[in-house]
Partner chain sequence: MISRAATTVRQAAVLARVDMSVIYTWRTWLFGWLVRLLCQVVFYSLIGVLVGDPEYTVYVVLGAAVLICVAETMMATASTCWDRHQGTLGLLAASPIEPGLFFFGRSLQWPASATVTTSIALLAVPPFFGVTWSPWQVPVLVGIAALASLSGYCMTLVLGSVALVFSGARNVISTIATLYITAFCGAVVPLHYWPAPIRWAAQALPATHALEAVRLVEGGGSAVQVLTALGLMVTAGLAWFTVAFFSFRLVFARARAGNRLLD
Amino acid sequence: MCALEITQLRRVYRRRGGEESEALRGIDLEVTRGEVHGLLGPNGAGKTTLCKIISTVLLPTSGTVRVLGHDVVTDSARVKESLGIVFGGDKGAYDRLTARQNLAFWAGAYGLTGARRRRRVDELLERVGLKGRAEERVGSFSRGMKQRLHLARGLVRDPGVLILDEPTVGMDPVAAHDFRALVGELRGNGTTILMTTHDMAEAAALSDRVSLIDQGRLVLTESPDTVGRLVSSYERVDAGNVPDPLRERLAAMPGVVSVRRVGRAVTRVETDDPDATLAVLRELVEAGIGDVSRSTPDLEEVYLHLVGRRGMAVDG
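Please supply the coordinates for the chain just given, on its own, in the form predicted on its own.
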């Protein structure tokens, strides 16, 4: 049985004046029980909108979403019972209350009372590594500690499905590492997790499968290794003061994706093959271009190529 079953999901935002903006454009996705599924995409790709629909915060314009067999529109109460959600950032906790008081409040809101609530709060504080800081006010916590508290909140109901929306955004490397370790423990316990991120390394480290989303459309769904190979196959070479005839020659070379200016005197050559990168470097050196650097493009740039926007023309 699928933990998440999404079929032809669309979400259209209607703005003032009747203008429409389509955030999700026919998403089809299945996530099996016990799977950790990474949803990768640049800012504005539709990741958060998708999470809000799954968690019943937003209604779909069309299409269906089922969580453990329950429809998010017609059976939203059952969906809420089986789902936990953790949004990135450090907002949402009550800074003047202690970690224990925050969790007790949230547990009460979910219907837990008395000894059952106290026991669950203790369990969660232990689980996310905050037992020793339970009586401290949350306002004194680091961003990483606050995010651990948000994770505890998402686990109050012991959900079958957990949504993590950019869970490590803004964290320092140590805090992000610790948070990922907690997610790994949940994975080991069989919790189904949908995690959105723009960090390829994070998705690769935690996910069984990864989906790429761009402008509201799913581009592909593969294993992290496959997506990683796709991303790492792209490289870029930046060179200063490249004359136009040389730029034309570079654009015509096999494996060159695009040639464009990124500054007044800098030309950027993007390739999708290591041999092409070496050929470009050789051509530049033989032409006497000394100001040359080689790097890997960021994920958003790679998406532009994966969704078919390959441009061989030389941009002025």
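With the form predicted on its own done, generate the form predicted in complex with the partner chain in the same format.
No partners, no molecules, just the chain.
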């Protein structure tokens, strides 16, 4: 059975003044039980909106979402019971309460009481490495420590499905490493995880499959390996002092994705197949250009290819 079943999901936000913006435009996604699914996408792509709809914080405008078979609209009570959520950022904890009190509060909210609750809270504090700071007020915590607390909070109920919205924001490398270990452990226990991130490497390392979301649409859903292959099929050639007529010729060659200037004298040619790369190299050498190097782009650049080169521009 599917842990998450999302069909034709749309969500429209109504801004002040009646203006509408469509944050999700027909998302279809299935996540099987025990899968760790990475959700990647630029700012404003709709990741948080999707997470909020799954966790019953927002209603879909149309389409359906089922969590372990329960509809988020008609059966939200069941969904709430089987879901753990971690929203990134340093808000969302009671600053005046200690870490232990925070966790005890949420454990209570999810129906744990008495000795069971105490045990669970101890266990979680240990697990996220906050045991030594358990009696300190959360207000004095660093961002990374709050993030650990959020993570523990998401696990109070030993959820069947865990939604993590940018869970490693603000964590130091050690904490991020521990976090990965924890995700691995949870996967071992059969927890289904949907995790959003901006970090391609993190997504690739942790996920069974990755989805790319852009402007409210799923651009692709693949295993990290396939994405990796996609990455290796992109190649690039950097060359110095390429005259304009040659640049134009290169741009017209089959398999060449883009030709653009990076830096003052360097031209970067990107191709999506190795044969094209060879042809480009031959052309450059024949034109007498000696300053040539070849490399493969990293995950990030492929990601940019897929979502288009909008750079830092965020759509409205």
